[in-house]
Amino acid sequence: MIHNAVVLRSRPGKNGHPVPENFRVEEIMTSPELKEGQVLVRTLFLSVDPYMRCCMNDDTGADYLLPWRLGECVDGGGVGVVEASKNQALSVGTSVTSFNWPWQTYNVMDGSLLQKVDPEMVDGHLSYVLGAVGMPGLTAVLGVREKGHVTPGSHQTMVISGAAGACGSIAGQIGRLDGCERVVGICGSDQKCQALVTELGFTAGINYKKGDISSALREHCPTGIDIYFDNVGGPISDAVISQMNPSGHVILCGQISQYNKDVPYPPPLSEDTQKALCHKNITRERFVVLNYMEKHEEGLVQLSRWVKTGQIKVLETVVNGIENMGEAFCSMMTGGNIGKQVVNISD
C-alpha cells in the first residue's frame, strides 16, 4: 500500500531556528502482509514537542532521546486506530498510542510497543491522549507534586512560564487545584494572558512581549514567588528567580528559550542567578517524566478524573493533514499555539 511519510530533510544550522523546509513528505510503500504480533495502524493524529528541537541535532544532548537521522521518517507522540491484526491483544478497531509513533498516515508497528487507550478515559477526544491526559500532563502534575511542594493553605504563589503550552497550561490548574493561592502565567500574547485568566483560571496572566516582567511580576506576586514551574529558561526565568522567595522551588522542566542555541542542557545560568539560588536556598531541580514510570499510571487516571469533571480544562490547536507537520512543529517552536499543539491526520 501507498502512504505518507514525512522525513528529515536537513538539520538547522548551529545556534539555528528550525524551519518546514527541514523537513519533506514523501510517498512510501508499505507491505500489507502483517507478521505474527504486528498490526497495520491508521494514524488519527500526531505530537509536536519542544523536545522534539534536540532530537533534530546529531546529539540530543539527552541519553533518553535519539536523533532523527537525515533521510528517514522522523517519530513522535501519536495516536491511531489498527485496522488490521495479527496480535491476539489487539483486534481491529481498537484505539492505540506510543510515544515512537512514526509521523506517516499507517504504519504496520510491533504491537507489544502500542498501548492500549480507552476513549473513555479522554471522554471521547483521542487527541487529548498526546495533551492533557498524555505525556504534557503527566509532566505537569508530576512535576507540581514530586518538585513543587505545595502546602495547601500556606498562601503560596506559583509562577508558570511557557503558562499557555500543553505542558504549562495543564501546570497552572493542578497548582490552583492543590492549594496554591495565587496562579501567574507568563505567556507571549495578551489572547493567551486572557485564556488562561479567562478559561483555566490563572489568578492573573503576563504577556513577556509587553512592558517590563519584574514590574508585572511585582504587581502579580505582592507576596513573592515560592514556586516557579520554568518551561522556557533564559533572562525571563532571571526575572523570576530574582524574586522567588527563601526556600523556594524551582521544578527544571523546560528550558526552549535555549534549545537553538549550541549549549549543554540545562543551560548555563548567569552569575546573579546563581547566587540568588544558593543565597535563598532555592531548590532547582531538573524534572523528567520518564523518569517516574511507576507512577505513570496513577497520574493517568487522575488527570482523566479532573477533565471529565471539568476541573481541568483543555486548550488544543489543531492543524489539519501530514504535509503540515514541519509548518505545525516551527509554529509550536515560537509560540504560536495556545494549549497542545496536534496535527489531525485523519478522523
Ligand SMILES: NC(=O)C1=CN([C@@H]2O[C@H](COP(=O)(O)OP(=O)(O)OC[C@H]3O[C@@H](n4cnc5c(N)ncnc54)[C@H](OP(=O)(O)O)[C@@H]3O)[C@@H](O)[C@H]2O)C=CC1
Contents of the next structure:
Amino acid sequence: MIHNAVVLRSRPGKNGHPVPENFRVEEIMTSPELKEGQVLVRTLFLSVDPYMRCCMNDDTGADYLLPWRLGECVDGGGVGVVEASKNQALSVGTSVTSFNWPWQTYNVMDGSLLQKVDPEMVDGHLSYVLGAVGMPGLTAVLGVREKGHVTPGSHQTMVISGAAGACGSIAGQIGRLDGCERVVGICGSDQKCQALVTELGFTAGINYKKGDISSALREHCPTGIDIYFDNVGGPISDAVISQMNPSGHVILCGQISQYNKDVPYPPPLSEDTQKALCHKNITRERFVVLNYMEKHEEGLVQLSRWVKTGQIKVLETVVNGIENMGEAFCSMMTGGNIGKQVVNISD
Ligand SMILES: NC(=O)C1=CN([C@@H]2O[C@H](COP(=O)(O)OP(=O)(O)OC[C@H]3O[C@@H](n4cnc5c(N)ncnc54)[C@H](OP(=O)(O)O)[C@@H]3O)[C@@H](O)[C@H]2O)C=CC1
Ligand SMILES: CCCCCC(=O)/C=C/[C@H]1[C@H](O)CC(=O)[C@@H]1CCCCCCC(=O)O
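Form predicted alone done, so how does the form predicted together with the named molecule look?
Below: every chain and molecule of the assembly, starting with the one above.
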C-alpha cells in the first residue's frame, strides 16, 4: 500500500531556528503482509514536542535522546488504531500508542512496542493520550509532586513559565489543586494570560512579551515565590529566581528558550542566578519524567480522574494533515499553541 511519511530533510544548523522546510513528506510503499506479532496501525494523532528540536541536531545534548537521521522518517508520540493484526494481544479496532511512533499515515509495527489505550481513560478524546493524560500531564503531576514540596495551608506561591503550554497549563492547575495559595503563570500573549485565569483558575497571568516581568511578578507575588515550575529558562527564569523566597524549590522541567542554541542540557546559568540559588538555599533539581516509569500508571489514573471530573481543564491546538507536521512543530516552538499542540492525521 502507498502512504505518506515525513522525513528530516535538513538540520537547522548551529544555533539555527527550525523551519517547516527542514521536513519533507514522501510517498512510501509498505507491504500489507504482516509477520507474526505485527500489526498495521492507522495514525490518528501525532505529537510535536520541544525535545524534538534537540533530535534535529547531530548531537542532541541529552543522553536519553537519539538524533533523527537525515533522509529518514522521524518519530515521536503518536496514537492510532489497529487495522489489521497478527498479534494475539491486539485485535482490530484497538487504540494504541507509543513514544516512538513514526510520522506516517500508516505503520506496520511490532505489537510488543505498542501500549493499549482505554478510550474511557481519556473520556473518548484520544488526542489527550499525547497531552493531559499522557507524557506532558505526567510531567506536570510528577514534576510538582516529586520536586515541588507543595504544603497545603502554608500559603505558598507557585510560578509557572511556559504556563499556557501542554505541561505548564496542567502543572498550574495541579499546584492549585494541591494547595498553593497563589498560582501565577508566565506566557507569551494576552490571550493566553486570559485563558490561564478565566479557564484554568490561575491567580494571574503575566505576558513576558509586554512590560517588565520583574515588576509584574512583584505585583502578583507580593509574598515572594516559593515554587517555580521552569519550562523555559533564560532571562524569564533569572527574573523569577531573583524573587524567590529562601528555601524555595525550582522544578527544572525544561529550558525551551535555549533549545536553538548549541549548548548541552541543562544550559549554563548566569552568575547572578547561581549566587541567588546558593545564598537563598533554593533547590533546583533536574526532573525527567522518564525516570519515574514506576509512577506512570498511577499518575495516568489520577490525571484521567481529574480530567473526567472537570477538576482539570484541557486546552489543545489541533492542526490537520501529515503535510503540516513541520509547520505545527515550528509553530509550537514559537508559541503558536495554547495547550497541547497535536496534529490530526486521520479521523
Ligand atoms: N523534563 C521532562 O521530563 C519534560 C520536559 N518538558 C519540557 O517542558 C517544557 C514545555 O514543554 P511542552 O509543554 O511540551 O511545550 P509547550 O506546549 O509549552 O510549547 C512550547 C511553548 O514554549 C514557549 N516558548 C517558546 N520559546 C520561548 C522562549 N524563548 N521563551 C519563553 N517561552 C518560549 C511558547 O509559549 P509562549 O507563547 O508562552 O512563548 C510555546 O508555546 C519544554 O521545555 C520541554 O522541553 C516536556 C516534557 C517532559
Ligand atoms: C534535551 C532537552 C530535553 C529537555 C527536556 C525534555 O523536553 C524532555 C522530554 C522527554 C521527557 O522526559 C519524556 C519524553 O517523552 C521526552 C523525550 C523522550 C524521548 C524518548 C526517545 C527515546 C529515543 O531516543 O528513542
